[in-house]
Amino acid sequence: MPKFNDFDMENWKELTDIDTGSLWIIERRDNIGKHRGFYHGNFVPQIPRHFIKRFTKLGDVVLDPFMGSGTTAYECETLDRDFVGIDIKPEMIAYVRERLNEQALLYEGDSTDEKVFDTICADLQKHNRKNVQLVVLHPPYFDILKFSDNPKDLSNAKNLDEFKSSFALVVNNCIKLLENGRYLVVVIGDKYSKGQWHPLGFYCMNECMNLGLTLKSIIVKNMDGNRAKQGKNDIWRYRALSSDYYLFKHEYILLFKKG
């Protein structure tokens, strides 16, 4: 079995942070450190913790290619990891600059782009570094929420078809940089809309193995305390109750491995 992090597995059994079920209950997002719960569409910090800890060691280089407030940048500042990140949002680039190391790369662009992953990796290359050891992509879920008005964003696209060719596009340009026998991890949900359930994380898994990687485990994670929802549980229960659907409770994490 491939070295791909730090731990001590002559002491297996200390390891109680490191969940290895395919269920996963997080019943608040974590707030401490730079973490800040303002930004709309970010992730809890425990998933890209997890992610660090379990599949990259010390020193290692992890991207995001949707950046947004900083979730995944924290993390790796934290556990003393390399972090690359990328974001269509110039405010949002500023906005993580400004709360982070130095040693961070920062890109404003669209990571459909293949120039800005050429001038990342040219950067790498000044920094004695071929690679990255780890992607973590938590995309738009379609046009669920709007991050802005561009139309090079995913939350911009006009229809499902587009949606799901720039993200593989994006996925596309991650595996370029990732090294061999490496892992890249997808944060995503589902959208209900005009009477239809609509799996956003199967198309997302799709594209990723079309584009020969492996999966390696989908992971289920609940959905309880969303912003959006909070203190509208009955009304939510009442219009489900009303006609035919049922409540998001959950999204996904799709866990691949290259090579």
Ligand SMILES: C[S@@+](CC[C@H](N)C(=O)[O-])C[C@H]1O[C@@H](n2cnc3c(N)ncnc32)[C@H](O)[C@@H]1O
Second form
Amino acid sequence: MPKFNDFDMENWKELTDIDTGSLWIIERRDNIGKHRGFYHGNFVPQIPRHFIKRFTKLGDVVLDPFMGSGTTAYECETLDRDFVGIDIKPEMIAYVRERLNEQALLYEGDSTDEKVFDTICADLQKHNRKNVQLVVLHPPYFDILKFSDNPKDLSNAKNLDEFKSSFALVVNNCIKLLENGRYLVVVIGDKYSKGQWHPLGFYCMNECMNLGLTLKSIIVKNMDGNRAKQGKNDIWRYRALSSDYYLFKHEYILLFKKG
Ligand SMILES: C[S@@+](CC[C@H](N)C(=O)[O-])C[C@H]1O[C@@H](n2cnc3c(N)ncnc32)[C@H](O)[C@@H]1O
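Could you output the structure for the form predicted in complex with the named molecule, given that the previous block was the form predicted on its own?
To see the whole picture, the full complex is given below, headed by that same chain.
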């Protein structure tokens, strides 16, 4: 099996920070270093950190096409991996640019757009690189949280079908840049509307599988500490009990392999 990380398997018992189970209970967000956690809709740094350590080697390139406040970017910097990030919001590009090393490639653009990826490909070639070795995708959970007014923003998709097809376009663009035999990870939660549970995680999983990626794992992660619901537990519990629904306590981390 080709090596896709720098683990010292002679001393595998020392790799205590690498959870190999499919249920992750992360007690609290790790806000050390450049992480601020201010961005509504960000993920905890422990997620990209795990996948960078487990599925890349020193000097590999990591792509995040929904970069947001740069959580993946700061982890790459700390772990000496190169970073390529895209976000549709110019202010997030400016924010991360200010905090990050100069080598990182950041693009203000729409990740469904093939042309953005052509530019990235050309820029990577200038650095003698052909591919990226890991893709981390943390898309909007459809329209749960609106990120911008841009119609190409996935949180502004007109309906579920448009969300799914836009997500598939992004994944397809990423696959073309991903080295064969390497990994792509999607972090996504479900949504509830009009009395119905919408399994966004499973929809996105299907899109990835339809594009030929091999599903390697479905990790279920706890969602405690969701900012929107902080301090309102009693209200939500009352509402659930007086109706027929369940409160979201988990989201998905879907791991795929190319080739
Ligand atoms: C869930 S957030 C990602 C948060 C990020 N993981 C963090 O920790 O800060 C999703 C991001 O995707 C961006 N986005 C939405 N649609 C996009 C598109 N078509 N192309 C590029 N970025 C997009 C949003 O602006 C938002 O910053």
